[in-house]
Amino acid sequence: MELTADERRMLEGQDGEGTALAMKILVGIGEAFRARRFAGISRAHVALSNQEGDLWFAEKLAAQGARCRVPPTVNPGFCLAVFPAEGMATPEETAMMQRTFQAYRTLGARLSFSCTPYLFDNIPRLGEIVAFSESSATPYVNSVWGARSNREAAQSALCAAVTGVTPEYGLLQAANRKATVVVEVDADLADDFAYQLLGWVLPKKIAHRIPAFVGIPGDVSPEALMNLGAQLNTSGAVPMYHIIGVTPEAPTLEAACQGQAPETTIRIRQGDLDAQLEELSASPGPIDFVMFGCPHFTIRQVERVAQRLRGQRLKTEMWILTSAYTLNLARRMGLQEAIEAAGGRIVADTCVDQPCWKHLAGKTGATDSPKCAYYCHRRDLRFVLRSLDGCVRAALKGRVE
């Protein structure tokens, strides 16, 4: 790769034994890629998974004096405001915590613990070359956003956000962001839960390859464009899509295909999205649990709940999982106070895909998210998939019909 003088200072180890190890990776990222240079970034985002490898990464940057250049938000693990004080959390995993906690601190990144920092306080403008990881990130700031992150690991985004640049390389370049795949949707698309199922199947007919939609209305909900992103990404490694009249670089369909033909057309109807959610579902039947927020809700998703819980009690467990940002407005909204009283809990700083949910392991809940019923699997977690307004009917019932 061609190094500048700062890019070389800092391979050499003249800005510290941290920063010299994250541009090693750097550099042995973009030889793999043959990336020719890098390109300076000015927003990132860490996956941290408060899981040990990662734990180990951030520790080793720090302990070596690695301080991030572009601060990044990262992703959430479990509150520690929350967790081990209700017994839900061992002492040894609130270790973990704690100490990841203190090494993203160290490494001077802003502690969002969020999945969603791309709606509140880490928002690219059209063009900026970041560099994102998380499932759901990534494929928003490139697609709604329309700036420029390759799907990144969170040690690559790490790395990136010590150095202060990313191999320029794969969704960095105009070229790679094309559509090569046209997909026609004929499917009731009336609520954020038919983006969940669409995201989810459209993997298996497309591969990798960058989809331009037709037929997806004008006024598709952010909340919408966030469930998509995140299944597609999740069920099969898609980062970016095109929603032609939608999205910033796709103000036509040929716009979105930079001119050249697409590799085909494919078509989605009713029955592709009817036949993924039959596939995905546990069996309708009792619930002991519902759990929202994956990824984190959004305020009006919360405010949703809260409407349709006022007055009413709960018969099982619900999580809400969201931002601090988040649930600071529910609370100053009234919002947690409406969801508490029916028996609820909204929290942030926590993930899903967590050791704090111990207690929910054999049991069958219900959620919006397949990517919530694709990580819990591992946890021994159930799901039954309906949309939001049927899982808060069925932890009204206790069941799901």
The other form holds:
Amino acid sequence: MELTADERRMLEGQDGEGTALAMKILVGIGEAFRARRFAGISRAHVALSNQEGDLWFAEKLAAQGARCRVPPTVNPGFCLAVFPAEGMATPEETAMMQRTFQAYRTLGARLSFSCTPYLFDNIPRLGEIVAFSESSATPYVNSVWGARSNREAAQSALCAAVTGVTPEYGLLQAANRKATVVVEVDADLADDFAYQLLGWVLPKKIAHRIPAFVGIPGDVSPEALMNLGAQLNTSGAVPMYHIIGVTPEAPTLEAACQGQAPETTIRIRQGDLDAQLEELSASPGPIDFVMFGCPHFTIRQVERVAQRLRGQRLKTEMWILTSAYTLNLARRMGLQEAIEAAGGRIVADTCVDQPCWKHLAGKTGATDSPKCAYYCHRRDLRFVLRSLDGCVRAALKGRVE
Amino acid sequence: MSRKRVFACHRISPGTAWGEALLSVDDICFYLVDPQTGIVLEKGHDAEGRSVSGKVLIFPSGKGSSVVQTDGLYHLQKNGQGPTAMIVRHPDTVLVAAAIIMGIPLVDDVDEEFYRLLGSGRRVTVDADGQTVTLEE
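Having seen the form predicted alone, could you give me the form predicted together with the partner chain?
Below: every chain and molecule of the assembly, starting with the one above.
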């Protein structure tokens, strides 16, 4: 790769060992993808995970003096103000979260602890070059905002935040952003839940190609798009999509395909979504809990749950995971009070894939997110998948009908 | 002496290592591999129930969200249960970053002839620095 004087200085260690390590990793990635040079980034999001591998790398960079040139927003771990006090996190688990907190603070990250920064506090412009990790975030910034990010690892995004640069390859280059497969959607999309299933079912049919959706309405909600990207990029590795007439690089099908003929057209029917739901979901029946917020719930979703709970009492636990920003709104608006009065909980800074949920191991819950069910398999949490409204009904009855 | 066939490849993550080939037609998420044994846990996966430990792992691409590959490989390496080297068809940034950071040799762009001759259980040497893959027949 051709390096500028500043990039070479970083690689040679003049900004310290930690920055040199970050640069060395980025050069390795650049060479792997045959990039010729670096591009400056203006924003980053690091999928902090509070897992051992994540902590090991963040502490290593921090100890070697690395500091972020472009302060990134970061993903959630678990909330230190809630889970240790309630006995849900052991002293060892709490110590690890405190170390994660400290490592990222030392690195100069913005300690936002949310997986949905693209909705409120880290929003790029059309064409802006950024490094966003987190499976729901990369598709959102590429597709909905039209910014340019590769499908970053948490660690490669952190290296980019430290150095302020990322290798120029892949989705940073306009020609690689074209749709090569057209997806005609012929299904009921009235509920945002349909987009969860659409996102999960598609990667098996299109592999690593960028899809252009036809048949998604112009008033599609931000939550539906958040769900669609999160599932596309978890079930498979699809960091970008176009929606004709909706997303900024797809005013027409021709524009989305950059004037070239798509390789193929496929159709997704209601039967595909129904079959996907059947395959992913545990059998209906009694449940012990409901888990919402993978990705973090928005204020609109919190409002919807609170409305449906007013004056009622939950028969199961209900957890709503959200950002500190949304929790603050929920508190001001009385939504937190309404949810807690029904027996539910809303917490910030927390991910479903954390050690604080061990009391749910071996139990069956309901969720609206296939991604939640997929990753929690490792912690022995089982899920019936239903829409947001379906999950609320299940929590009120204690069972999924 | 067994016969050896040498194929050109493209270096992604440096190093040299060898082992028995483990071929998966499905993409791999290392988060859904048992860190104690290296056995693939993912339901319905082509490699479900088989161990990646000590193998040269050959698969199309990585998958899964942006943190899971590094953490999955970190635990496997810490327990000495990781693959010795990896060969992919479609490198993705998440896997590439994880392999470089964890120091596992990774290559792509191996000649199609290699895939035609390959079967699980064959011994394969990956020399990422020399950009060759050697298959023992």
